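Here's a solo chain for you in structure tokens, the form predicted alone.
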Amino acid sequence: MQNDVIQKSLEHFKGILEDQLQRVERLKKSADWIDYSKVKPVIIGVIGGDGIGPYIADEAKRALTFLLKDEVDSGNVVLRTIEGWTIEKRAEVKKAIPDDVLAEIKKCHICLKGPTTTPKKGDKWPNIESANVAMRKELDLFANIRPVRVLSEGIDWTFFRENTEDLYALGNRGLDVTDDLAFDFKVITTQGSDRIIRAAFDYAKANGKKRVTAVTKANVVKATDGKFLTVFYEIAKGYPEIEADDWFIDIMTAKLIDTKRRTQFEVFVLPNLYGDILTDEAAEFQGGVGTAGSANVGKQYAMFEAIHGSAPRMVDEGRAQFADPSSMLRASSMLLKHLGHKEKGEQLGMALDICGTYEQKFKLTGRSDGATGREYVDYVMETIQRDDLKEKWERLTGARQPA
């Protein structure tokens, strides 16, 4: 009996190992970065997702259409709504990304995506892979970039979270060996570590940052986290003007709430799981995960999204119209900058700071005692059109740099 269990487990692991060795070979054949200035038209797909996703995605699309009016009118940018990437459809076809939806996504250069529901063990949905994880792997969106800024408190962090490896990459390929023993699998490659770490250092260099911090648990998880950290310090040698240091994930979560130390950090680079944990904690400083957006960037595609969940309870209770679209708007700001529209992205970021943190003429409570998402986006767009937008932002934040 025991030999049968061991043999079955070895066969399972063999399949995983073969897949990952093939993936390493693919990673060695790296594609070139897309040049959006040479693409006409740039197609932006807008994906609603689940729960409150369609509501906040529609509002973000409205803001993007407003900001990119000239480009849309000239035909240089097309905003396209992509339907069908819902938990119901995923459950029906038993795929994280239905084939027809994936085909439509691949026709776009960039996607703006609402939150999607990830089934957990024991709920009513089948055990399908996370839609986000599947998309990151399918389009090789290896860099998850999440900025968190509260300039009045000296917080200006940018997180580079590796997106396609670590525990999440094989999260649906774990193994129940027996009723008493279960395994999950963590994978880290030299090539996957190299490109996310190099992206973090390149960002720091391009944006005048002086410090890049790796976050691992390499003292305990020695093979995989150890490889990530070894690659980190090897790449750091090529950036002598930037300070490189590393912290363990447990103490790093403490340092983010250490008022004396947290303002010293600038750019972080982390494997997938630690990045997920730390960026959710960090988002609380600027108002919670509902206020934070993220970029998922690869060399040929990019996806921008809210970092929070789909909040199905709000829909069930008839409150979806009161959902906070700030996370999707933050993601839209990052999308604009990624496309090369830096000034428009900064305008949106400044307006969100003013409307969400300082002025707050409309408050979002998620209920009828607060503003609707549409009212809030109207407020943001009106603020963008103010002649004194930058001056007002600088006065309120005490800052002298773009949002």
Ligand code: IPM
Given for the second form:
Amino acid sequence: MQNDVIQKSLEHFKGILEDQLQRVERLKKSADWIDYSKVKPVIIGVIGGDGIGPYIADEAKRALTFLLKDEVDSGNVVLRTIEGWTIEKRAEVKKAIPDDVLAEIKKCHICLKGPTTTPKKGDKWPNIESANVAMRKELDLFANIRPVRVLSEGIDWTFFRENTEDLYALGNRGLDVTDDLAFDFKVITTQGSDRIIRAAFDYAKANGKKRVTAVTKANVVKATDGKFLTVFYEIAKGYPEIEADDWFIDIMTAKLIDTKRRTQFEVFVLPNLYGDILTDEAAEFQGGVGTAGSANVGKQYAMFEAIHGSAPRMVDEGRAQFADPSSMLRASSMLLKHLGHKEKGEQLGMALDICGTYEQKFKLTGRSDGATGREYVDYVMETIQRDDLKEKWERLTGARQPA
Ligand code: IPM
Ligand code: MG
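Requested next: the structure of the form predicted in complex with 3-isopropylmalic acid (IPM) (the form predicted alone having been shown above).
The complete assembly is shown below, putting the previous chain first.
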């Protein structure tokens, strides 16, 4: 009996090893970065997702259409809505990404995505893989970039979370060996670490940042986190002008609430799960996960999304129009910058700081006593058009506009 169990488990593990060894070979031959300036038209897919997703995605699309008016008019940019990536449809076809949706996504160069419900054990949905996780793997969106800033408190962080490996890589291929024994697998590769760490250092260099901090638990999780850390210090040698240091995830979590120390961090790079957790904590200082945008960037595709859930209760209670579109607007700002429309991205970012953090003419409460998402986006668009946008932003934040 015990031999049978071991044999079956070994078979399972063998399959995983074969797949991962092949994956490493694919990573070694990885493609070049897409150059958006050479693509015409650039197709931007807007994906609603579930719950409040379609509401806030529509609002973000309105803001993007406004900001990209000239490009859309000249045919350089096309904005396209992609339907059908809903939990109902995913449950029906029992797939994280229905085939027709995936085909549509692949026709776009870049996407903006609303939240998608992640089924978990015990709820009413079949136990399909998370749509986000599947998409990151499918399109090889290895860099999860999450900025958090409260400039008036000296917080200006950019997280580079590895997005395709670690405990997530095989999250749906864990093993119930017996009723009493379960295994999950943590995967870290040299190539997967190399590309995210390089992206973090390149970003630091291009944006005048002086420090890159790696976060692991390499004192305990020695093989995988140990590899990540070794690659980190190897790559750091190529960037002598940038200070490289590393922290363990537990003390890093604590240091983010240490008001004296936290202002000294600039760019973080970390494996998937630590990045998932630390970025939620970080976003809380800025006003919560609802205010944070997120970029999933690969060499060929990129997808920008909210980092919060789909709030189905708001839809059930008829409150979807009061949902806060800020996260999708933050994601849109990142999308614009990623496409090379740096100034437009900055303008949207400044307007969001003014409207959401400082001036707050319209407050979103998620209920009828607050503004609707539509009113809020109108307010943001009006703010962008102010002649004194930059001066106002500098006055309110006490910061200078990033160069
Ligand atoms: C995120 C989310 C996802 C993740 C979930 C929805 C699978 O928490 O984007 O941070 O864990 O990556
Ligand atoms: Mg998360």
